[in-house]
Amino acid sequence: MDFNLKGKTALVAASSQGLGFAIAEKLIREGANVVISGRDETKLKPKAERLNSIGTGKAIYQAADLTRPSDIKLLAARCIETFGRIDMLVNNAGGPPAGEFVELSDDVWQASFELNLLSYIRLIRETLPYLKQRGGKILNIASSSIKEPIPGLILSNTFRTGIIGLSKTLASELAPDNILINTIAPGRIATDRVKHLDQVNADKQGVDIGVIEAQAKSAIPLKRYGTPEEFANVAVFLLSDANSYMTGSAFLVDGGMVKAI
């Protein structure tokens, strides 16, 4: 299937590793130009070089702290300065810390709000004028907690569901400009984030991380963690011209883990 991405440009937030980088890699293989971002410039440069070695599109990078409005403005400006257009926005951010309600201070709540919800709002606002020029796609990365709250992750459970409300509302507001917005939610995908959360649970229970992984896999119908590449395949379909009639929806990539309808 031709996704018709050649010559188009994607801004992928928080993409120096994990799911963000997997999406950037799939996009560049499909011929799109990609702007990757992250806080650590030393991580971004070799990742951009790798992307440029594997695809027909061009990759550049821009260091950005997504809690800073000025960095978000710079990120969009760098994209326009280099490619002259933005056709796709992938909203992504590092996951909030684990913890139960009584353990979390106002400062932690505020920091998580700014990173995991407000950054999405700001990125959409900053890129919207360019998306309106030709129509485009916005894809928000959330979590399976949008369907089924995850114990010990109250910050994620709260702010990820906020993304759903944002996306559903914007689907109607942006449709006249031919902008489609959707949410993609990973389950247990084999990333450093999931490994960290498994280790947190292992430490809390006083067991080896292998025990936690085995328990998690037993609850997944496919009996394994997904790969970042499998997640990226779905993401790029939603960003491409192959998706022409889905907006305001949320899609789980979870191997059947979530039991909610």
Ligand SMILES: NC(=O)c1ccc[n+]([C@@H]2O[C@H](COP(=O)([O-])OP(=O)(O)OC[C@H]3O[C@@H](n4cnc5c(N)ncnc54)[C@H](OP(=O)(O)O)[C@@H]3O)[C@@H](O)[C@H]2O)c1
The other form holds:
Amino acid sequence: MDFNLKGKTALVAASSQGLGFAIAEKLIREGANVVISGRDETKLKPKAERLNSIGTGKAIYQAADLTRPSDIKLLAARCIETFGRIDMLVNNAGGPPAGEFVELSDDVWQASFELNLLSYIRLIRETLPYLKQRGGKILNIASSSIKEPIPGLILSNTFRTGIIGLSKTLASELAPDNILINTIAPGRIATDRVKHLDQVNADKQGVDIGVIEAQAKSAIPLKRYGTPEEFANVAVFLLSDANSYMTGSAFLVDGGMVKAI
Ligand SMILES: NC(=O)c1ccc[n+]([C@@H]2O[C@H](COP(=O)([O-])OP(=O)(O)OC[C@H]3O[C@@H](n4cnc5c(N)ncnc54)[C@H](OP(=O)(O)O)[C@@H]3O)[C@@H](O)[C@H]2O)c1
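Can you give me the structure for the form predicted in complex with this ligand, which would complement the form predicted on its own we have just seen?
Expanding to the full complex; the earlier chain stays at the top.
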């Protein structure tokens, strides 16, 4: 299958590690140029070097805190300044803190809104003029919480579903410009984020993290966590020319974990 990504440019938000980095890596292998980002420049530099050592596309990095509108503008500007075009936007961000309703203050709610929903809105607004030039793809990273709320993750359960409303609405508004927008929802893909959440649960229950991992895996029909590469395969398909007729949809990558139909 020809993804037809050579010479195209992707802006991948929050991609210094984990799911975002795996998507950037797969895009580079398919010949796309990529801008990776995160808050920490020292983390980004070696990651961009690693991507450039793979070929065939070119990678650059730009430090950006997605809660800052000026950083989001800078990110899009850097992409245009270097590559002259944006064909793909991958909306991603760090995960919100775990916690139940009674534990969370207005400040925490506001911070999660800004990181996990408003940054997606702002990045779409900033990249839209360029996506409109040739048509393109927007891919949002959400969570299995869009289908089934996760206990102890009320911030994710609330704001990720907002991404779905946004995306479904934009699918109609952007279709005349041949911009397709979709969402992928990870279940449990083995990254630092999942390790952190497993550790939070282990501490709460006073057990070893291995116990929590074993419980989680036994609830997944495929009996294991997914790999970032498996997740990136789906992402790159949705971003590529191979996807020409799917927009406004949300796709679980969860090994069958979510039981909702
Ligand atoms: N892995 C899963 O199975 C899973 C499941 C459900 C949902 N998710 C969600 O999917 C997203 C990505 O997950 P992941 O597993 O790849 O997480 P991760 O390994 O923790 O990576 C998060 C990335 O976000 C960046 N980031 C965090 N805060 C940022 C900010 N304010 N501005 C810019 N970049 C920021 C981090 O870089 P810096 O720290 O250097 O800024 C890092 O590159 C998260 O929102 C996560 O909650 C993941």
